[in-house]
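Only one chain comes next, encoded as structure tokens, the form predicted alone.
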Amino acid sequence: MSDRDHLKRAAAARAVEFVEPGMVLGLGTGSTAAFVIERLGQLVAQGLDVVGIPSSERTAEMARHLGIRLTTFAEHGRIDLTIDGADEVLRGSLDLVKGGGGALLREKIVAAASDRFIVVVDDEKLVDRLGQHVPVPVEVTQFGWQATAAALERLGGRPELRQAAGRPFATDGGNFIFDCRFASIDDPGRLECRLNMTVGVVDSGLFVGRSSAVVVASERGVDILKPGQGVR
């Protein structure tokens, strides 16, 4: 296991301490979220009673394998707590770029339905400007994706159609993803709105104003950040 994986696991273990018996949990997608689910599986095996709503088929499969009971929005309209990873976290506001794992739409639906949304990262994910290290994923309909790409270019993006095994990557919902680089994201909220108003766009990987807290692991230890505040 790499040093970064050790940090991710430490942050995941700290975040899971917020879980209480009887909770409905949102289960994220990606490498860091996998450590969260792994730890939850250990606690469930020890008797913890929770149910989860997964944000991807991959997450659902892992949760079932570990004995975590799953539920749906038809049975639970609200989620008590979601724990998920992020590709970038903006210092101060704790706005996010997510979607590297290809589940950004379902992740955002789960986050929006949650009373608390806790993000788990290692310290390399903290940035002074979103888009500094990773592109912004944008989920789009397959129909007319070429026209949608042109519209994204008019917004100042450089969209690249995500590929997998030599063909366009398709999400669990059957959509494509453009990884879009922008010269400068000075106002993440405004860009999120402009992207979501673009015809053909399903949603973007900008998660603005959604983080309740960010659990950050570094070589110095594990810290908890709150929006607009310092370390707690």
The other form holds:
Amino acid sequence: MSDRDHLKRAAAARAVEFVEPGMVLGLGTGSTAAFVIERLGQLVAQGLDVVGIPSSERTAEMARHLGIRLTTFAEHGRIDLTIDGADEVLRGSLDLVKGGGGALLREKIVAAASDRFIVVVDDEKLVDRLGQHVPVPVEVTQFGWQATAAALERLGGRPELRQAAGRPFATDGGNFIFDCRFASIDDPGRLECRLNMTVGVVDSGLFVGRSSAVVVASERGVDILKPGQGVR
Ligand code: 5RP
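What would the structure be for the form predicted together with ribulose-5-phosphate, given that what you showed me was the form predicted alone?
All chains and molecules follow, beginning with the one already shown.
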């Protein structure tokens, strides 16, 4: 438990109010998304009929445990609504850095297939510049990771291979992650494109132009932000 958990829970509860019976839901990953799944589990136990596409094995396990029915892209080509967390949210555009939990690739696939993508955060995640508090996670193939690291340096990044239990962290898809610091991210869309054009990069944790809304919880209450405006 962290001292931000009551805020994460409040943002999650507000976001789940957008869920309607019969929806195909994208299920996010991370501690805030876990509160979303917990709340969905309660509603499913009360009779809500939804199916979910999980963005990680961790999330799939939690959803199954709570009785939330899971489905796949083989059965449903589109997702009605995805609710997921973020590591940073850029004020105004609502562009994101995600992937602190290592699920960025599946999270981006799920977000891209969603009619609506709602992000849940506490107010500490709002920033004036992406990369202010966290590096940008970049998922890369294991093969040639050293060459990909050199290419990321040529893009102006300082890549650090993510570790877990004394060895390189491997994603659900078996890839590695570089946590990559950039001196200044002036144009997140341009950086996202340049990263995706780098051979060996599978995807990055920059989510540009994808947020439909961000539900932000602070000690003052819960706000719903839309791209380009701040709307309650
Ligand atoms: C996982 C993610 C998470 O959404 C992000 O790291 C935020 O996590 P938390 O809600 O635990 O702060 O992108 O890959």
